[in-house]
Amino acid sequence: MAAKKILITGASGFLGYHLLRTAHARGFDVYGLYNSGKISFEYSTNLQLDLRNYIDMGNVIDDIEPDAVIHAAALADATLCQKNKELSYEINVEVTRNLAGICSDYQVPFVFTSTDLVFDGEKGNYTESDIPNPIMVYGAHKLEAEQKTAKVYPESLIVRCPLMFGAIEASDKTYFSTFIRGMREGKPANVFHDEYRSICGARSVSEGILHLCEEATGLFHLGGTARVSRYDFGMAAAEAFGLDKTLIHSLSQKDIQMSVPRPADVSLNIQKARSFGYSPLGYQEELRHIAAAKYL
């Protein structure tokens, strides 16, 4: 029996990096779409495509005939989204809506990866039934993309992802790789003690997406098993990598004038996903795997 084909957009990005490898490990025939980045994975069929070209996008899906499409591509730089709302809307909303529509036309299962930043951070432990209230452009556009996806293709799977960390080699631009690199160079790191997320390894999130893709539709929260402050995560990362914890300085969100509003607590309740078999590793365990170069 031929392996199921899975098409992943944003395959050169951080989540895409982990999705490609996790999907291959699970036995999928993997296709990765990228725009300007590079994909260094020999076990996937990689295609360059600007997702704003909807005709080409439809032709690719028609040619590949995937068993599922995971839309992980996004303009995820919150500062850039805040400064260039038109570009953010074009990529984060319009592309998502059109891709959902194409998948609906072909009746291909569609997965949209959203974000915990659709919430305002006033209470934390958000469930799927809590009402979103984004305080930044990026979160607002991801929420609108969720709504348009659900309208265009009600059978879609929408997963809200947490703040993630993962393989250092996946990207040199993520907060995690920047943090580890700076600590290794002996540079001080300022981290918030009053910003909380359901931080989770990208491998666990990828496994959750792929599992739910075959089991469910609708809206799900994916994240780690604990509500963690940025400061506590930084200390745990330093511990796992054997770095100097005295370089880590605790700050409050109130200490910094920020160009983009940051919610205080967007931790996610993941009980619904867990009832469907989602089983993430604890962040300390994933950190140890990464530090030992045994992550993927």
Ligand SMILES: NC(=O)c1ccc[n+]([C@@H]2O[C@H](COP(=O)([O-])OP(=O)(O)OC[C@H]3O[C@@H](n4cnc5c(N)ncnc54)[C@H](OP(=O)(O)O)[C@@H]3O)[C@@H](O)[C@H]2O)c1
Given for the second form:
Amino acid sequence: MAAKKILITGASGFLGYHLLRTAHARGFDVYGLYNSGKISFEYSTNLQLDLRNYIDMGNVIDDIEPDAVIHAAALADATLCQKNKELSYEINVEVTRNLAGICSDYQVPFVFTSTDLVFDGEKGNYTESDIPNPIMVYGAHKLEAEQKTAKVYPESLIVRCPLMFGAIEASDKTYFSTFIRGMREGKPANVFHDEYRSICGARSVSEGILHLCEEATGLFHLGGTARVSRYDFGMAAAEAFGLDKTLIHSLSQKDIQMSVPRPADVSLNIQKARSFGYSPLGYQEELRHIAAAKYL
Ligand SMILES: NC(=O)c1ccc[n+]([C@@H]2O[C@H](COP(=O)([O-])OP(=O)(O)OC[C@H]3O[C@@H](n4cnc5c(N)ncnc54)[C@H](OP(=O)(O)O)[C@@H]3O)[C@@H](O)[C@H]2O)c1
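Since we've got the form predicted alone here, give me the form predicted together with this ligand too.
Now the full complex is given, and it begins with the chain already shown.
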């Protein structure tokens, strides 16, 4: 039997990097879409496309006839979204709604990658039935994209991802690669002790997405195994990479004037996903795999 075809948007991005490799390892015939970046993975078929070209997007689906589409393309920089609301709306909301619509027309299973930042962070341990209340443009647009996706294609799978870390080579722009690079150069790092997330390795999240996309539709939270402060995560990363922990300075969110409001605790409850077989590694274990270069 021929391998199932999976089409991944945002394949040149951080999560896309992990999705491509994980999907290949799971035996999928993998197609990756990029726009201005590049994809170095040699086992996927890679195509350039600006997703705002809906006719071309439809043609790609028509030509490839994928068994599923995972939409990981986004304007995922919260600061940029805050500064350029129109662009954020175009990429995060309109592209997502139109891609969901195309997948609905072709009856191709569709996965939308959303974010924990749809919540205001007042409560933490959020379940799928908690009411979102985004406090920044990025979160608000991702929430609107969720709602439009569910409306145009109710059988979609919507996964809210946590703050992720992963292979250093996946992107030089993530907080994680910046943190590790800086610490290796002996630069001090300021991290919040009062900001909590369900930080998770991107390989675990990618495994979860690929597993759920064959098992389920609807809304799922794909966080890590624990609620962790950014300070404790930073210390664990330094430990795993053998870096100097004294370079890490603990700060409060209140100590900094921020250009984008940051929620205090957007930790995710993952019981629903677990009951469908989601099984992420603990962050310390995934950090050790990355540091030992035994990753992906
Ligand atoms: N990283 C995290 O910790 C995190 C946390 C929660 C949720 N998420 C979600 O996970 C998904 C992936 O995020 P990420 O961190 O991997 O983002 P990223 O590294 O910034 O990558 C964004 C991707 O979107 C693509 N893209 C942007 N505009 C496009 C356009 N007009 N046409 C085609 N492609 C376009 C980019 O392509 P080019 O670079 O080729 O232009 C890139 O591949 C997003 O939905 C994000 O909201 C991420």
